[in-house]
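Form predicted alone, single chain, as C-alpha cells, below.
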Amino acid sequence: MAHPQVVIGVDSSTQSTKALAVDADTGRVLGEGRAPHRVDSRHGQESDPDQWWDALTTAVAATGWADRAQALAIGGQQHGLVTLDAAGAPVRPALLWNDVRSAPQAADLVRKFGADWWAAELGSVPGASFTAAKWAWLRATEPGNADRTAAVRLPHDYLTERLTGTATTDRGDASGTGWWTPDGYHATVLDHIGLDPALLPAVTPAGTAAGHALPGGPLRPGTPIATGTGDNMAAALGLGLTPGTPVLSLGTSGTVYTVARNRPADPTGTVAGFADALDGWLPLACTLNCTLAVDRVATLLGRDRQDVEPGGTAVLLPYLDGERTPALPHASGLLHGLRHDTTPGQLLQAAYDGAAYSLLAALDDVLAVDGATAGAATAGAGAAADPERPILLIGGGAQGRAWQDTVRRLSGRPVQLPAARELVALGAAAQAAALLTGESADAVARRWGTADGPVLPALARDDAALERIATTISQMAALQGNGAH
C-alpha cells in the first residue's frame, strides 16, 4: 500500500498554535498538535513573537509527521505588527490586531486623506487594527523602538521567515496592512507614516513556494513551505469558498465575509477590502466582541452559556473591549430597557443578540460587493440577496445551540455547519497540498469536502429585536464617547 502524501497546515492565532497533518489526497487528518500563547493585556494587547515560534515547533512535532511531511503552510492572525532588529530579534512584543491604542492614529490617517481616498486607493478605510495605524502609533509613542526596527513583518510572515530564512508575505495578509495595493506597496501611505519600504517583505504569488525549511527547525531541511496567508483568508481556502457564499465566524472576534470577483471599496469603513489568498477578493467585516464577551456576560449572570430564555425587551450590547463594527473603539458594554420582569436568561439572550446584530447587518454590505444587493446598508440585518442560501457558520461558537438559534432568528436564513474543524489550519494545509499537486488551494479544499455538513432550517426573522437593537445603537454614540479618552 502506497504511503500518503502528507502536508501540515498551521494556524497561529491570538491564543494558540494549532497544527494538522493532512493526507493531501483525501483531506483526512492524520495528526494534530497544539500549544498555547500568552497575551499581555496590561497596557494593550501584546505577544512575544518568540513564543509563537516555540509554539509552532511544539505543535508541528506533536502531529507525529514533522519528519515525513512533504510541504507546510502557515495561516496567521491578521494585522499584528512584528518589529525586528538588524539581528532578526523582536524589538518589542508584537502589537496584536485587537490592540486599540492606535485608534487616534487610525483616525488621523482617515482625516489626512479622507475615507473616499482610502476606499478608492487601498480598498479599505483603516481602523485601529490595521498595521499602518499600529506603525504610526509606534513611531509616535516609541520612536526609539521604531528607529531600531530593521524589518516589519506580519505574524505569519515572521514564522515563515523563521522556517525558511526568506522575507516573504502574500497578497491576502498584506491587504490588511493599510499599505498594500495590487500594484505594490503604496508609497504615499508609507511616506506619511514614516515606514521605509525596504523594511517590508516581498509579496510571493499564490501557488508558489515561499522557500524551503532550514536546518534546526521542526521539519526536514528542504521541505517546501508555501506562502501562507492571514487567518481569514486561510479559513476561506479551508472552506473551498466560492463567490457569494456567506460565512459567519464566531470566535474571540466575529467576522462575516465572502469571496468576491470585484475589489471592495466601502468608504464607511464597515467592509474591509481584503484580497483573498488567490487572485480574488475577500470583503470582510469584523467585530471585536463575540464569544468571549458573551461568555463573560454569562459568568456575570451565573449561568451556563447555553442557558438563554426567549422574550424580554432589554438590549445588551457587549462591547467589552471597545468595538470595531460599529466604530466605537473606546466603547464599553451597554444595557438598556431593563424591566422588573426581565430574567437573567433573557439578559443572556440579549447579549447574544447584541453580539450577532452588527455581524448580520454588515453581511448585507459584504454580499453587495459583487452587486448582489443594492442599498444594503439601509436594508436591515439579513436582507441580502438569495436568502435561501445558507450561511456557513464556523468558529468556536458555531457548535453552540444558542449561537445557532440566534443567527437563524436574526437573519431569517438557514445555517450550514461544516463538519470540518480547524479551518484555518486546513486552509493552510490546502495551500501546502497545492504545491504538490499543482491545483488551486481552494480546489483542493473542495475536493476534500471541507464545507459539507448539516443544514439547519431558517427561523422567522425577529424584526422587533432587530429594531430595538438598531435604535439603541443609533442613540448610543454620545454616551459611549466616540473619541479618545
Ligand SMILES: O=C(CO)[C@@H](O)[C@H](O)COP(=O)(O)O
The other form holds:
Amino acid sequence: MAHPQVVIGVDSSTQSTKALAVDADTGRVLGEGRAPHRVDSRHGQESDPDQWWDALTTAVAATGWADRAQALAIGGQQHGLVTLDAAGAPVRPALLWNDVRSAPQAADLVRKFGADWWAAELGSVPGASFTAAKWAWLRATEPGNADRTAAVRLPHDYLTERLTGTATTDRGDASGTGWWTPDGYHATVLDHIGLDPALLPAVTPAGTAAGHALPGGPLRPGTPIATGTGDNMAAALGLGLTPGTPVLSLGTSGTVYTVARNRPADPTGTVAGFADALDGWLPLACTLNCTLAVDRVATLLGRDRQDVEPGGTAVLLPYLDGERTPALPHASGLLHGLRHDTTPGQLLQAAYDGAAYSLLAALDDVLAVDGATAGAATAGAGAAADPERPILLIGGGAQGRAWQDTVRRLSGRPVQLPAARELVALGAAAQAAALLTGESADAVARRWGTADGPVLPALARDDAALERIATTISQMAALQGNGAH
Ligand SMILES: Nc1ncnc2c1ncn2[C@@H]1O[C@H](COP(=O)(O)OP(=O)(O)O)[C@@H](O)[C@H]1O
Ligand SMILES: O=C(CO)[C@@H](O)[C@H](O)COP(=O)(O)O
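What's the form predicted together with this ligand like, now that we've got the form predicted alone?
In what comes next, the whole complex appears, and the chain from above leads the way.
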C-alpha cells in the first residue's frame, strides 16, 4: 500500500496545545499529541511563550509523525501580545486575550476616534482583548518593556517564526489586533499607540508557505509550514464553513460566528469584524467566561458538571474573569433570584444559562452581516431568519450533555455535533494539506467531511429564562458599570 501523505495541524490554545497528524487524502487522524499550558492569573492573564514552544514540540512529537509529516500549520489563541527583544527572546510573559487590565486603554481608543470610526475603518470596536489595547497598556504601565521590544507577535506568529525563522502572520489572526486592514496596517492607530510598524510581521497570503522548518525543531528541516491563523479562523476552515452556517464554540472562551462575504462593521462592539483565513470575513462575538467558569461553579457546588436540574428562578451570571460580551470588563459573578426551594442542580443550570445567554443573544447580529446587506427586501430574511439551520457545536464543552441541552433550550434551534474533534487543529491540518494539493483549505475540510455528525432536534425556546437573564444583565450593567477603574 502507498504511504499516505501526512500533514500536522496544531491548536495552541489558552489551556493546552493539541496536535493532530492527518492523512491529507482522507482526513483520517493518524496520531494525536497534547501538552498543557500554564496561565498565570495572579495579576492579569499571562503565559510564557517559551512554554508554548515546548508544548508544541511535545505535542507534535507525540503524534508519532513529526519526522514524516509533509507540511504543518498552527492555529493559535487570538489577540495575545507577544513582545520579543532584539535577540528574539520574550521581553515579558505574553498578555492573553482574556486579560482585562487593558480595558481602560481600550476605552481610551474608542473615546479618541469614536466607535463608528473604528467599525468603518477597522471593522471592529476594540475591547480589552484586542492587541492594540494591550500594547497601549504596556506603553502606559511598563514603558521600559515597550522600549526594549524589537518585535510584536501574536501567539501563532511567534510559534511559526520559531519553526521557520520567518517574521509572518496571516490576515485572520492579524484582524484581531486592532491595527490591521485589508489594505495594510493602519498608520493612524499605530502612531496613536506608539507602535513602530517595523516591529510587525509581514502578512503571508492564504495558500502560500510562510516558510520552511529550520534544523533543531520538531520537524524534518525544510518541511513547508503554512500561514496558520487564529484559532477561531482555523476552526472555520476545519469545518469547511460556508456563509450563513452558525458555529458555537465552547472552550476557555465562548465564541459564536459564521463566515460572511461582507465585511462586518458593528459600532456597538458586540460583533467583531474579523477576517477569515481565506478572502472572506468572520463576524464573531466572544465571551471570557465559558467552560472554565461553569466548571468552577460545579466545583463550588460540589457537583459533577453534568448534574443539572431544570426549573427555578435563579439567574447566575458567571463573570468570574470580568466579561467582554456584555462589555463589563470589571464585573464579577452575580447570583440573583434565589428562593428557599432553589436546588444546587438548578444553580448549576443557571450558570450554564448565564454563560450561553450572551453568545446566543449575539447570534442574529452575527448572521445579519450578510443578510442585512443583501438588499432591503431580503434583509433579515436570510440565514438570521432561518431557525431550522442547526448550530454547529464545537470545543471541549460540546462533549457535555448539559451544554448541548442548554444551547438547544436557549436558542430554540437544532444543534449539530461534528464527529470530528479538535476542529482548530483539523483546520490547521487542512491549511497544511492545501499547500500540498493547491486546493483551498476549506475545500479540503469539506472533502474530509469534518462537519458531519448527529443533529439533535430543537427544543422549545425557554423565553422566560431568556427574559430573566436579560433583565438581570441590564440591572447588573447599571450596578457594576462599564467604566474603567
Ligand atoms: N464532557 C465535557 N462536558 C463539559 N465540558 C467539557 C467536557 N470535556 C471538556 N470540557 C471542557 O472543555 C474545556 C476545554 O475546551 P477546549 O475547547 O479544549 O479549550 P481551549 O481550546 O479554549 O483551551 C475545559 O475547560 C472543560 O471544562
Ligand atoms: O479572544 C478570542 C476570540 O476573539 C478567543 O476565542 C481566543 O481566540 C481564545 O480561544 P480559546 O483558547 O478559548 O480557544
